[in-house]
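So this first bit is one chain, no partners, the form predicted on its own, shown in structure tokens.
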Amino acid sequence: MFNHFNLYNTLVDMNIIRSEKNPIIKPEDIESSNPGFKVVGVFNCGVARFKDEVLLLMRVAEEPINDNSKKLLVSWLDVNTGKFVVKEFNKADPSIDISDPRIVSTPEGYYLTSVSHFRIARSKNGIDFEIDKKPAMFPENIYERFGIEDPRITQIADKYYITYSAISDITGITTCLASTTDFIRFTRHGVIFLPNNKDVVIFPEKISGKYYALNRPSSSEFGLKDIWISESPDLVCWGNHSRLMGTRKGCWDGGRIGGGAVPFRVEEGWLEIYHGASRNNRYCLGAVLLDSDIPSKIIARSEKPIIEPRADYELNGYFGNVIFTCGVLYEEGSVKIYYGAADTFIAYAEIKLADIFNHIIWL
């Protein structure tokens, strides 16, 4: 199916099947919402197969144009107009911290440098992708005025549910549910878990009558960053919450964890593909299997990345050094990965599901 690659060993001698067309989606190929603004990130798809086709939910970043490089313009949606508000700032004001080039710390608070909507990309043959010109789903409510990111689709039956994080300065980030059956049409579900809680992941299927989904709480006090698992009656109303797995010191993800791709099942269980970070900020991925039966057992984890950053689109862009998954595709014995790289672009590689048993840890 798919013809263009190349092969990288990491450093657990993992083989990565990364696609020679990588960067398979470049910002350049989105056209912008607004005329106002342009697009400077796609990463961080969902994924799923929809009749003949593979589609990408995408994130797509968009910010203000500028022609002064001695300021620095955000923007929000002003929910009462529909309209995005653009505030500027004086970079040289001792007052604001710009070193995360994604976020402008303020004494007043805190804005993003860019607005996330999501944009749905289609293929026949999973690589080479046409993108819709206008957005699946924009930001519309008091939840999302700083923008909606990272979409995960979980297919239940003949409708596919998706998770996203919704950010807001007035809210915090709260994950909400969207549902779709064409991707034409989407329908709001609302807030499904707290703030301030992201990385959530539904499992596609009921287990012992409950629905399940992985997600990861943040403590601003402990600065614990976990994932946690989580039961449901209906996919809206959540309970029963439990850590699932912390941060390990010194190790790939001992900066936090997070859910990352729809979990699917193999023969041993419910295999996961979640990401690690380190505490300087270097994103990787990793697997992590779970009990059929009861997927709050672990039964084997990642002792190293399975993927980690290597090619140079992954270690440069806007925000380098990432490797970030929201959906991947379990077929013919290879997990398919489509990864954000670097906050920047969407890349693709293929893993063997028996290289993956062969290089985690059972427990």
Contents of the next structure:
Protein chains: 2
Amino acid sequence: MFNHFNLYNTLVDMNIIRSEKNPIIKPEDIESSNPGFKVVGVFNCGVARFKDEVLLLMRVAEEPINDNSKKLLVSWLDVNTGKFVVKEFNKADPSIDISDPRIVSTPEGYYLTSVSHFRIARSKNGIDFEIDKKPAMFPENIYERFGIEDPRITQIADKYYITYSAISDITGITTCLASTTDFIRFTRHGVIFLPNNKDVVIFPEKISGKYYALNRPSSSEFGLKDIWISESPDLVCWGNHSRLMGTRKGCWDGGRIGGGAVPFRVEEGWLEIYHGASRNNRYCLGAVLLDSDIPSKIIARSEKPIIEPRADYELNGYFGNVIFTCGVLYEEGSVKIYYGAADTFIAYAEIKLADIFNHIIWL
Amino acid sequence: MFNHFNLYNTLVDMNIIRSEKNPIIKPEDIESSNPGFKVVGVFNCGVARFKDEVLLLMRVAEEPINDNSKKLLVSWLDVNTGKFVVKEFNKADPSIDISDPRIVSTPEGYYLTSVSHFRIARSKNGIDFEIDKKPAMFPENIYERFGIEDPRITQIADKYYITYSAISDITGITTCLASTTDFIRFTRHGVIFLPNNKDVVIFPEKISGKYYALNRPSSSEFGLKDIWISESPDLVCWGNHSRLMGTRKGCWDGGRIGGGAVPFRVEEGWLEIYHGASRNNRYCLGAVLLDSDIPSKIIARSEKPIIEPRADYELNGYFGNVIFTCGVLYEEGSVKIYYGAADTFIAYAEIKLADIFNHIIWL
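With the form predicted on its own done, generate the form predicted together with a further copy of the same chain in the same format.
Zooming out: every chain and molecule, the one shown earlier first.
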């Protein structure tokens, strides 16, 4: 099963092995959703086994096509017309801040330089993917004006639940819920976490009669970028919120942390692969082990990342120095990590569960 | 019933009548909870009819006693010891910002200049109150390190539910739920709205089988200070969040808005007395009428405030130019408003329902 690895074995972080085919999906593999737009990134993706295939629900980021290097174009959904509006900025305008390549900050507010939707990719072997020509989910309401991002897929019985970030200048960053049984029709269930909240991952089964989700509220006033855990009777209404774990000052996860993959059951509890970023926005992955019956209890946590940006496709891109996961498969003793690299590519790596257990520190 | 009004009838805003006994409760009426502290404010209060009395659950703000005018003392709860820690700042220190009298902003983060708890006041006539000598609820956990604020009381059958803001440097501003049947023992039900969220008011009955609450998430990144509405099966878990109403640029409620009193039923729907602040932090009250069966639908809204700061006790205090309500009684065709004035006093005013209806604008 490891026959497609070798090239990046020099990039070993504690026995994690990157695929030699990385990045396994690139922007040029994706057809744009609209002739006026080009695909600039295909990255953070939820993952599920569906029938005999591995299925990725990928975030595809698009920008308006722009032939004038002195201009900057931004776009958003006009909910009334259902069409995308394009607005032009002069890059030399001193009143706008474009130091972050993802954001245009103006005196009137923020714009995003790209708008994201979701696209499906399918594979028999988990590495070579066929990509749908049309979006699976597309922004369609006031909460999604600036796009939909970072889907996670939780399978509960025959249903697949998708949590995703909805971005809007009017309503901020909320997390919404959708569901599907066939990955053709998707039903939206509205906003499940109020602004600002992202990185929501729902556990794949009830624990003592309740659903659980990790989530990451944020507030720049209080500088919060911690992981919380919440309970629900029905996946739509959430409460009994408690702060689960914090950032660690000066560490690789000292700037912000957030749930990554959907947690999976191992003998010792629930294993969660989360992301942590430094204050310089360098994103790595770590692991945290939660109690089997009381998932608000931490048993063990990574002191060092299990993977950090080293390969060229992780270091350079739309927003470089980023490894970010929305989903893994845990199969045959291995954790198979699909991850967004540099906000541009999808890449793949494997690590043995035993290696993660050698690496996390018991509390 | 209006015999105790007259002095402030010159301060008429659209037929609202302030009590001549205003402010009806002052800091000097309150015994401090601790010999090292003094009471600097008694203001935003929830209100309920309990047995044959009007009962207020009041926010009482205390500061460490400070004999040195060059120093500034801040305090917070050390959860491990259960005691309050006091920290000293030099007012001349150029690295700290004390331009807002409520906050000390330092390079390491924020502190509050006062810590709040809840105290009960009881009255037979709704104007002359007897005040408990001891706190009813006091900060006691990590979410409440910087105090508990702005309680609202919703009576559902024989139980009184209290929503309140819990303030913490670690967990931000969350809204928590407590309940009581006797106003002696209070049971905490944990965090019901994630940071940052305040101004949560729960409707007093189920509507089409669901509980509803207004709430105000905020994010300085996106500049959101709007009112949202959420649903719940059990008062603990909340979802199906939607944005109910926004601020109005350039108006009295152009800076931020938030739920005020617990909504009450009138023939035409649910009436909510909310607060709106301008960008200069001048707080007034307005009214909004929501559909009886679909409370996420707005029927009418104040164009102008129903009351704005004019009296001396509203203009001057710990934080002046503020009228803020957490509760009203709707009795005999009148809305009896208990409100915090200048973050220092509790004041009282009445307005006839008919006058509110003459004032709100149908959409």
